[in-house]
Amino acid sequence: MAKENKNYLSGKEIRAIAKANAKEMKRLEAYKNRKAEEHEFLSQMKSSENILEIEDLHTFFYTEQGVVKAVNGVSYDVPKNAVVGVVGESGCGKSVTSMSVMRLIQGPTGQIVDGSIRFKAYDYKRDEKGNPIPNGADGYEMEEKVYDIAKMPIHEIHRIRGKQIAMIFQEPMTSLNPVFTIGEQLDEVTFIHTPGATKEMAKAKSEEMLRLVGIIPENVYGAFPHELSGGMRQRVMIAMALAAEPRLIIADEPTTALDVTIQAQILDLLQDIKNKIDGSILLITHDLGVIAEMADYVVVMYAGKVIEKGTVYEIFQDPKHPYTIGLQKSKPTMSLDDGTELYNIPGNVPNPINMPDHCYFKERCAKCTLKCSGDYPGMVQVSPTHFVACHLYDGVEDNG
């Protein structure tokens, strides 16, 4: 038997990994929980047209086997009043990126290691003690600020999470608390994010949000989650996300576990709400049909990286990356003849603990060239709004 087996870790290697992980997690936890002045996490947007800019984001998970690079240098923007769809197969880093934006990565094993998440917030003006400044009427003075969420101490994230950026999770039954009524859970949003909110004010706001998503408040406000259908629970989740009037809604697989008819209703509701709140939506899904219907821009992710991004027309009518082309070919259509085998992309995603230096899609790509064994390809601009990370387009610049 060979003395070395690369498929297994020795006890010495496991102890070395644990020691290195513990040191790095301690450093990152200390940074996350530090006390910081506001100017330390204020920033500037690269484009005034964007509401969110994610730049070179790295989010890792420290495990006994090594460091899982779930998000490994992701960059994309969310423009104002737009729907950006993020698509890719399971495990590509879509949800981890969105959880990083919300700062919901579970520590100490999960950490944002590097990168920027710039968000244009509309926040309360605050005095020297950090308290909101009244404007003399019933409200408070507001001002526009750009926060780098990745650099914010975790105790400051309440300025953003829930109020400025809201999230609609995949499974509403696990997101709603089964022991509190719908009304109690909706009212809590107003109590947390509106200074001086009264019980009457919170109830009025909750009922307004329920009506906005097509629910009669009298029938649902006093009900418990288990008394509602899946579609109704998802509408409640959307109402909860809207209660604090966010500038950005992150919808993470909002139609999961819903039947086709209810899916269509939820998607129509999201599109209608986007226009009413004058905000943006970051839509995360693996369903290309949903992306084609809802999105203005599309980001395609693979193995923790963005491999292509552009307008919805460019991605669907002129896809460049072999992975994007493979995803579209894998989608079942009504035109398939009886007995025709549905296309699937061969091979498997590389191990996220031991990622190669070359293109991650190389072993699965039918258009692989000698260049693909070299360095990982950089992002190439093939039109003003279309970008692709593939050696097939090296040297191509803005020929769209």
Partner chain sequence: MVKYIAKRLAYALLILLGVSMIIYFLIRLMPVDFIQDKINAINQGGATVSEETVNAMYEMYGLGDNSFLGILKGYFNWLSALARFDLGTSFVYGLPVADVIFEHMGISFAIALIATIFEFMIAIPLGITAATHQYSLRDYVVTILVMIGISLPSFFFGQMLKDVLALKLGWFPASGLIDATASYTGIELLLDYARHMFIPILTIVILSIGARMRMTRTNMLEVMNSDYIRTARAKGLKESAVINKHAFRNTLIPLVTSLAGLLPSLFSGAIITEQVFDLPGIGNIALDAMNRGDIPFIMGYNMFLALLSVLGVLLADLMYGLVDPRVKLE
Given for the second form:
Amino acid sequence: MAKENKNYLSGKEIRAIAKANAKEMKRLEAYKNRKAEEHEFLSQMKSSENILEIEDLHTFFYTEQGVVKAVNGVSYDVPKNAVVGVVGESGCGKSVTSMSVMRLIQGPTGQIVDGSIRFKAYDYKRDEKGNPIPNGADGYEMEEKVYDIAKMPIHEIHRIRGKQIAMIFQEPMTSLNPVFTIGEQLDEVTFIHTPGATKEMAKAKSEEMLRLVGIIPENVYGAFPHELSGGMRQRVMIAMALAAEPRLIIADEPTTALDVTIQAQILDLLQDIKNKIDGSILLITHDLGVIAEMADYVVVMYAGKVIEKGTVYEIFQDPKHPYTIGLQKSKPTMSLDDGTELYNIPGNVPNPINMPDHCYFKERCAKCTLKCSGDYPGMVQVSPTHFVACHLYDGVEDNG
Amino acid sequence: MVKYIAKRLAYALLILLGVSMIIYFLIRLMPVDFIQDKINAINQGGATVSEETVNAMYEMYGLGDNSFLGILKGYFNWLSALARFDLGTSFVYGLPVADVIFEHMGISFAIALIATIFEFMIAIPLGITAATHQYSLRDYVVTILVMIGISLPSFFFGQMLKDVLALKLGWFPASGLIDATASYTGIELLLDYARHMFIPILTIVILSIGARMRMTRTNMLEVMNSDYIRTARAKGLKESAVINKHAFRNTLIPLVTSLAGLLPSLFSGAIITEQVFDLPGIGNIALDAMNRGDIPFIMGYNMFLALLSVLGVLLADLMYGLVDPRVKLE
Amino acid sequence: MEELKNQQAAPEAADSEAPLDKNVRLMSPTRMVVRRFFRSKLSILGLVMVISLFLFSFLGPVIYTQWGEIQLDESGKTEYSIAETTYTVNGVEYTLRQTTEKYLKDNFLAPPSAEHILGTDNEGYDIFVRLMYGGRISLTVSFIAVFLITILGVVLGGVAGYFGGAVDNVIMRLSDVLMCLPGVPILLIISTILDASDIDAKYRIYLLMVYLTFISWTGTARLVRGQILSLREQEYMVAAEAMGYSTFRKIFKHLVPNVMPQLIVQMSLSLGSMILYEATLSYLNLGVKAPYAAWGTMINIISTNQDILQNHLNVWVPAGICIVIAVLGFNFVGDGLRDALDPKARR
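Next block: the form predicted in complex with its partner chain, after the form predicted on its own:
Next comes the full complex, this chain leading.
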């Protein structure tokens, strides 16, 4: 029955895919689990202003249907003390990129294939045995190091996670361990990342963090996650992310699973925290409104690639890419209530398994030119901070 | 909490009532002259079943009166005897059934308890490694072991072990519980018991370990794929801590629950294993009773087992409420 | 197969159900299941085991007709017994060796030979042939039992789940009661009843298994009921309701395809356990009784005859191996099917 249907793969093709996948996955798994000296994954930042530089990142999923190129050559930077918003529709690879930064991609199907993720870490200086060196006072000596997270062996990743980069997830309902109390889960962060932490220290820190996110610690510290509402749990998640004072917080659709009034509260909280902490936020969302409110810089992604990036003013006041323009037009506003229909971008995202060679947006684009059937457009710099990947702007490069 | 337990107890009683109806119905299916034949056979075998015992049984089950009212009356007669823990008198032993059961329960319990301890101690770590190294060689080996454990018939495997370890190699005694030719005391007696129980326990452990391992593995896999494990990793915990603390505690919930459910069944005896190694446990006694037509004993034994499994369900429920903070017993 | 369709895109990569591009070719759901099943070497092994046992049991006696199931080898056998007596006469030892030659009509306990591939048992029946006939019984009985259990379970579970309320209550309480009935001990009683009613030894096991189905349907019923209850809450069922589909269409278009995969898995797994049940009953001499052959019955002899247990492995070990192959085979297949049909399983 499958034979007659041209939309289905043949048995032979499936076996070929499986064989090729198995080989690649084995190679990448071995690379992930390899033993490596520290210098092998140390690197240099391109610009000292940045805290995170993602360059030409490729993250693939080796499925039975073929290789899904979820992230296919993504580059963007997160400057110090800035909020970078990543926007794009579901499945465009924005979450996979952030998961790659945390190295949380589920193997063996999901693998970082190529590219680098440079992160400027501020960590304890360690002696040969890996123990932190005390600085004479009640602290320890610190140093700045640039790690290439993509090249780190997986067993070294605990240097980054939690302490340097913390993450807030989309599903607050299931992201807390149901059998431990909130207090236990919060204290744990301090125990992991502060050498010589005592129970009292951890508790004090946890309570401080809870207060910071607007929770009265006495009510929640001893409670189990199921006793809290979704919004409360997301606050706890934020408190947990803040506890180790990371340089970068990745918030992966932090408000999507919450209802509207709670969403606003959590956004206010993030806004508030942004001003209080000494670090950057990478905010991933499909909600343009959230981006406009929170972000300093915006990255627009489409089908595994960055198609436009710039400051929040550039992207909102002067969008260049037809997709970005379409995205903004399709946002409902009150003033538009004049009988005109809400704009929607025609067509669909191409299938991630079998991407065309030309611009991925070509089929849906109203401003298509002959050039669009050619190579995939390169990044064009239209202002010092504004980049776009579209043939319409070829040759209008502005480097001043 | 108290209200919940009371409610569950009442429900357990209701279930027991249902079970008793089925068991009573089964005995009424037995023709009376067949029972008489069996009694005669026992009498010829040397034991004497007194007229009194037989009459008492007829009285207890209300046999002989096949009218609807007679059956009804017989059932309630039996039920009221049950309520007084009177299970009748065993034909073969000439003792109250309850006494016979209690006398032989100890051996079965000892064997089952030791076997269960080993089972959990071996199965849980293996199940966890299989899950955390999914699709690795380790996982395959464990999976195959699981399958073999589930698929081996106990009588065949028990006899094999007996043939090899006891008869061919002579490392352990082949059957029985103690060496009748020697009179040991103290530590020596204990060692003698241990030597006799070794193969039966080994048999039970190997056969039961598979299912437990599979249960652990499935649970662990489910837990490892959950969001809170991702959170634990994102916190910066090392993988070993993620597994041994965050995942393990969650895997433990169904395991502890199943352990509570198992508790009463420790008393029920392993019929086949006890038969193979000729151990005087409750299961072997019941098999023998059934072969010789000791009807009061079989009936009593079945009710006893039903009581144990009802208790098991009840205990598992209560345990679940204790281990899992999400569950409130109401 | 709704769930299977959702599987087509990588779960992590496409969190939305991205509509299929016309140019992209995917795997058909059927092929996906087949492929998943055959990817596991264990399920292939299981399939080979099950199929070869079937061929052996059902085609075997047709091809190998040298001996029948209850055909005694009456070629006879001579048994020698040597008795030695030692006398001491005037300090000199004399040994008197007396050889008794006994001719017996049946050639029992013969070692494996060209005549009897696996030898003969203690009665003089050919073991190899009895293995085939035993397989017929075991496999047939298990299939019948599983078939009956499934029908009973689907009907009762379906009725309970579909109608709910009092009907559901009655059926579920009944299943609670049946789940508390002890398995083998209850069969001991039933077996005694069968003893009392003079049933032909040949059909006994069938009746016993029929009784077994009466107490074993609860698992299937719970599965079906649970599926129906959860499906009733699913969006697409609500949609079907809203679109005014007929009950018949709802059941056959949506419910059946959703329950089917789990039912198939359950069936193949319970085939294994039924074979084990049958073998245990026969071993306890409650199921198939001599002179008819069943794998369990063929092992039964060693519980009373230590000599055969120790010295005539060819009498009982082959039957045990057959049971293990059958149960293992069905379990491997069932496990493979579960992995193949379970949309959550990924590799």
